[in-house]
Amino acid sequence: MHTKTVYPVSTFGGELRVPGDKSVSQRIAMLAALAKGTSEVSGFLRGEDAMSTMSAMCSLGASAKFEGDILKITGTGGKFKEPANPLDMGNSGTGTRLLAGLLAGQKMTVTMTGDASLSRRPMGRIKTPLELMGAQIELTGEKGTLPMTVRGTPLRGIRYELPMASAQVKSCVLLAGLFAEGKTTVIEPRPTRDHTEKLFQTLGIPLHIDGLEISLNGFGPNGPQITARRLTVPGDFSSAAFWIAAVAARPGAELIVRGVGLNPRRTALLDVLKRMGALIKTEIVEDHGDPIGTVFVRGAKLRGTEIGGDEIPNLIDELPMLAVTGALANGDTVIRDAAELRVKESDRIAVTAEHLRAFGVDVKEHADGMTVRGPAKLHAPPEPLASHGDHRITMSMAMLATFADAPVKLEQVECVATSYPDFWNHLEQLGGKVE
């Protein structure tokens, strides 16, 4: 179990670029594993859960190596070959849902299995859909959770309204459309992260988007015929964002993130600081299906907010570090409509909560989110914090800890890597000490 301490700073910001994006990195090792040719990748995050699914498509008969900065993937050309064993998806609940719905119409069985935290997440989400579409799908473990066994069959297309505005069960029914006969719609409720709808534009893949409804045709069981190309991975947003609030809510700082993604689909979290009072400015660079460009971000005295609605579904993986930020600003911040955060890595709900309360910040646990009221004062928790196997959680905690009055000891901060492993390594750049 690794433990880090981080101390109390007065000075914090600068200049850095973030890893992958790691959804975008995600869904480009699934597409290009299906494609013809070798795709050349750059920026791809080597991160655990990026490489979990990499690792995935490799058992299904693609291969994968690193040049450099480079990440070349030569595809199946569309015929996945059956895995000897179950595959371990690790931590990654995206790749898990997207790669069931990749493999529901192919002639095959495979089994997914993940880790503690990934076999506590629900899957019957996306078993709904894709029995309505004709699949085979197994849930094996307690209450509707991995391991996952996806016998492959014939699909039909369907007209499928999400019950809850998620982005993985989107994308999973789009991709089992793809080797389905007729026309699959999926409907949201809310707008959700366009990743797969963007690459799916981007490698040639007919969509039809009309508001909240997306559509394809799908190609029947042989699936779409994709060519290998060059594709770039932009920078998470979801890891700036740490680093964009801590800097946010400290008057004087300055900081600089280059070559992050800012799809606006993502992005919200920068709309909701600045209703906080943030001096945030964003410039786009380039535009090749998801915007890349730069975030500055100068600290300033923040007042609290309401968060909910539309903007909830575009900022879920940001809201505990918005919690923190409200822990760091004048009055109150409310966050509702996200009870989805209650069956992520961890119940992110109550464990944010939970440890806000440790450093002192008055919050108060609601059945869809929280309410925060700061300023709070900080002092560091008697006890460790343990990290309950969230990277986000952690993070998030590492940078409150930054305003506290004393170190504080973060414990079980290995998951961070699933997603980030510089992160540790940029905080320090930024100003920041830990041990």
Second form
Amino acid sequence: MHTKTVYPVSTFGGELRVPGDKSVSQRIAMLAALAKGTSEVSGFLRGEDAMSTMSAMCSLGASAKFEGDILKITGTGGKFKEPANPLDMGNSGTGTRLLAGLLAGQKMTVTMTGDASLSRRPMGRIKTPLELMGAQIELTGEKGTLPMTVRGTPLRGIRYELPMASAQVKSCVLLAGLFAEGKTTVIEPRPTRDHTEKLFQTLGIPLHIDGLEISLNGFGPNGPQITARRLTVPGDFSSAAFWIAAVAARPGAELIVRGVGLNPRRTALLDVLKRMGALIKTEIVEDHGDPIGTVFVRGAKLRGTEIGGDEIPNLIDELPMLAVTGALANGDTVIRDAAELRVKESDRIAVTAEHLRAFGVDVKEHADGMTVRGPAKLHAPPEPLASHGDHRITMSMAMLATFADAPVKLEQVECVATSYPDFWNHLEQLGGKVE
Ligand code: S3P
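With the form predicted alone in hand, show me what the form predicted in complex with shikimate-3-phosphate (S3P) looks like.
To see the whole picture, the full complex is given below, headed by that same chain.
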């Protein structure tokens, strides 16, 4: 078990680039594995989730190797081979749920397993629509959880209203829809990240988007014919978010993040921080597929705000860090409509609230969120903080630790490698102190 001690610092900031986007890297791993030929991918995340998904695709017949910063992925042209062993999806919910969709219509049987955190996460949410399409999905875990066995069958298109705002479920159904006969339509209750749709469009797969309804015509059991190409993964906004929020809440601090993805379905954190009084500017540098650009931040005294409704899916992974920011701001920060947080890598409502309380912060937990009162006098917790196997919990608490009155111990920090292996180096690069 790895432990880190994070020291309080009086200032913090500088300039950096964050690693590649986790959601985009995993979608590219799957679609490049489906394509014919060798795709050249720049910026692919060398984090565990993306690597688990890439190696699952290699077990299905693709091959991949890094040449410098470029990941060359040679696809199967749609002819996947049945893997000899169960696919170990590690910690990756995105990999597992999207791959289930991709495999549901293939002529083969595949089992997926995962780590302790992933094995607690609900998979019934993808089983339901996939079975409506005719798929055979078996969840052998205790409560609709992994291990999952997908027995490929012919699929038919469906019209499916998502019961929750989930880009993973949406993407799973769209991927299965590619191999179905007829039209597949998903209807979202709120807009969620649209990387799958954008990549389909980049790869020439026709898609019809009408507000919250997304439709495609299935290609039948052979799937679409897509060809390899050059693809760029933007820097992960959710990784940049830790630095952006921590600098925004520190009067006098300054930060520049370059090469970061600025897809509006991912950046609602910036709107919330601005509402809290943050000084933030963005500049789009490249704009094909996902926009990529620079974020400039100057620290200020922040005030609490209310976060809910349509904003939630577009900052879902930033909510632990927003709760931390709430503890640094003046007044109450109220998070609502975020019950989905309870089924992430950990129960992020319970764990965030528990950890904030350990720092002495006044937090009220709600079924669908929390209220955080700031500004808190932050005391280093007497006991080390457990990660619960959740990378974003560890990184959010590391940020709060830089504001505490004494060094803070964090336990089981190896999970950070899921999305951000360079996190501790970057923390030091920006003036933090870690042991
Ligand atoms: C993701 C979607 C979100 C997000 C997760 C990645 C994706 O999950 O929390 O980290 O890549 O589609 P849900 O779709 O389950 O909300």
